[in-house]
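Next up is one chain by itself, shown in structure tokens, the form predicted on its own.
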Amino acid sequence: MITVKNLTVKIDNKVILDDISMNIKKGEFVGILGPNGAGKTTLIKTILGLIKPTSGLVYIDNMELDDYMKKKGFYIGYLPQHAIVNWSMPVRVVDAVLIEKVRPFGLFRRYSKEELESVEYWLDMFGVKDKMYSYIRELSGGQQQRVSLARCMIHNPEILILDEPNTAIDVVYNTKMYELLKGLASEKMITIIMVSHDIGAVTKYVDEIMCLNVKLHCHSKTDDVNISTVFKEVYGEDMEIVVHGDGCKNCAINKAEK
């Protein structure tokens, strides 16, 4: 689905990504982990075509990135680290989710039955269906993030790219979000790439882990990663890794699952 070959990105003569090669299959849920400044956001922006690489190529569906972007009917869902929505605007949730379909001066237009059903479906999926006709400025930070996730899904993307999607979301809903994303990948065959600092949860839910710090230090099935060894190399210091399991009786994540 997504192939990156010998990708190098330099910005102001500083190497941000160094000779990255990887392959992500259709329907895989991949977590990208690494310290601040590791190049994680730069990598996904390069995959999206928002940053031009210094060298190397990105292929999607065996097409070079530019050709894929011109393909009729393609759609990549992207949730950036910092919201692109002005949450202080007097806009309803339904309008925010359908914002890309709204023409100038078209807010509060009459939506089709199919559009409204789709908005309702995805808002319900992310637990904010009851906010469909509320104004976005009335939402909490976590609710705004869930609305943003619904907006990413409204076009039924082939690929979903998330940069720190759990920003402002409480730990209980984090679990539901991870489970939902895992289901979208396995059941709807959506390819999901998620940047996160939530090491314990990511290692529990994703299919594959990419450990990045300028170079790609690993790209493996979750069960095949020697966490202590790789993370020491990537983060440059000894770390205590906590992986959530059935034994975490007092863990908020496991409590949320019961």
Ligand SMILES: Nc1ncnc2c1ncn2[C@@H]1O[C@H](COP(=O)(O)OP(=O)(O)OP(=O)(O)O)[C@@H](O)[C@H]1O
The other form holds:
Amino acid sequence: MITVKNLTVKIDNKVILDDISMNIKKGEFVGILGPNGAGKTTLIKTILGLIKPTSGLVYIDNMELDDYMKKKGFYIGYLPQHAIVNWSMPVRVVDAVLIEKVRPFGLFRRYSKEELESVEYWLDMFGVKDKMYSYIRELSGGQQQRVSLARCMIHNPEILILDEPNTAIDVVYNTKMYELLKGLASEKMITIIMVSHDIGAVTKYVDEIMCLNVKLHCHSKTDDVNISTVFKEVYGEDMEIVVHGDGCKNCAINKAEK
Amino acid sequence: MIWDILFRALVVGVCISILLSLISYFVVVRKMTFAGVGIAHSAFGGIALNFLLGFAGYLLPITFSVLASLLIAFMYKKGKMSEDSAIDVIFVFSMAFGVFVLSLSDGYSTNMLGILFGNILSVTRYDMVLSISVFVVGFLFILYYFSHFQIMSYNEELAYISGIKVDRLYYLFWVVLSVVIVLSIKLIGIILVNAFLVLPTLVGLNLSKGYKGIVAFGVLSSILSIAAGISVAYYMDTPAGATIVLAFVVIWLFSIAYNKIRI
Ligand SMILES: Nc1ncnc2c1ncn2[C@@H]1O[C@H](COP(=O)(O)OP(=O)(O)OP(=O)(O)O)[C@@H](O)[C@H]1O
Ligand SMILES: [Mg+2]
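Moving on from the form predicted on its own, kindly provide the form predicted in complex with the named molecule as a structure.
Below, the chain from earlier opens the complete complex, with every other chain and molecule after it.
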């Protein structure tokens, strides 16, 4: 579904991504791990065509991105890292969810019944249906994040790209969200790429893990990864994997913090 | 004769104010008021050039201010650390250049006053026709692309992914703004036209929470201030531009009062 070949990105002559190659199949749920500044967001943006690679290629469904977009219309749901959305816009949740459905003369538009039903459905899935007609700036950070997730889903995307979807979301809902995403990947065959620092969840829910720190250090099935060796390589720190009871499997705690 | 003048002023005023209040919505929502003000002021140099070279018409002023505004818009977009200072430099350069050039021409202070604060007597039939044409084109442009601008203000990357030609629209937006600003100078003047980049949306925000209401109240309040300002200016024999802006500020104060009472 998504093929990346020898991708290198330099910004101001600084190498941000170095010779990344990977192949993600349809319906796969992939987690990207890596320390701050590892280039995770840059990789995602390059796949989305927001950053032009210095060299290398990105193919989606065996097509270049432009051709894919032209052929399929809107088929990629993207959740940017939290802060860059202008939450002070005077729009309601329903407007925000439908904001990518761009229409000529949109000031006067009325939403169709189908559009409203689908907004309601996805807000319900992410547990914020009661906020449908609230203004987005009146929501809490986590609620805003859930609205963004609903926005990603409203177009029935083939691909979902999520940059740290969990940051503002509470512990209890996090679990639900990951389960929902896992379900979307396996049942609806949606390909999901998720960046997260939530190592416990990533190892628990995703099919494949990619460890990134400028270079791609590993890309393998979750079960096959020897997490502590990978972390040593990627984060440059010894990590100890602590397994608690049911609540938190494979939580990683940095030794240095103890 | 006097009715002719008032009529022309009213037509020009209404055309300009509707366009500027639509533009103002995006300027305020994107927190680009400083860039907007910079662009408005940069028209000064272009107008002054006309006086020096003895040209009439809009070709030179519009070219000058479109170029200056594209430069400011470009710097704003690059978002480097110094964007505000860069805008400041262009805007100050343009003002200084205008004053410098004007001082070389005859009638320095009258011209200067006219450019800065407007002169209702100078609004001609031709200005009226031109304002109507620019209004039609600009109005259709902003309305047609309203949801495009909306998503661009929400998150530019999402706009790119939705297949919108973000850069092209962004620069066109500023071109429309600078053309409208140049047209508004005879009536309102370059300093006071800034009021129309901010006040419509501030009034709208006081009266409504949703974008449709904000835009609608913005447009209504600016038409009202034009009408009130021109009438008062006529009866009290005061400068139209200043009177219009004072009327607008009064409307804004009322909107604050309404907002406080409602809560
Ligand atoms: N526009 C830019 N100009 C210069 N350097 C940049 C730019 N964008 C990113 N970088 C650099 O690229 C590197 C990778 O950034 P990126 O945002 O991809 O990291 P990340 O893995 O997403 O980090 P985080 O976990 O903090 O989100 C960083 O060192 C950053 O300084
Ligand atoms: Mg990031």
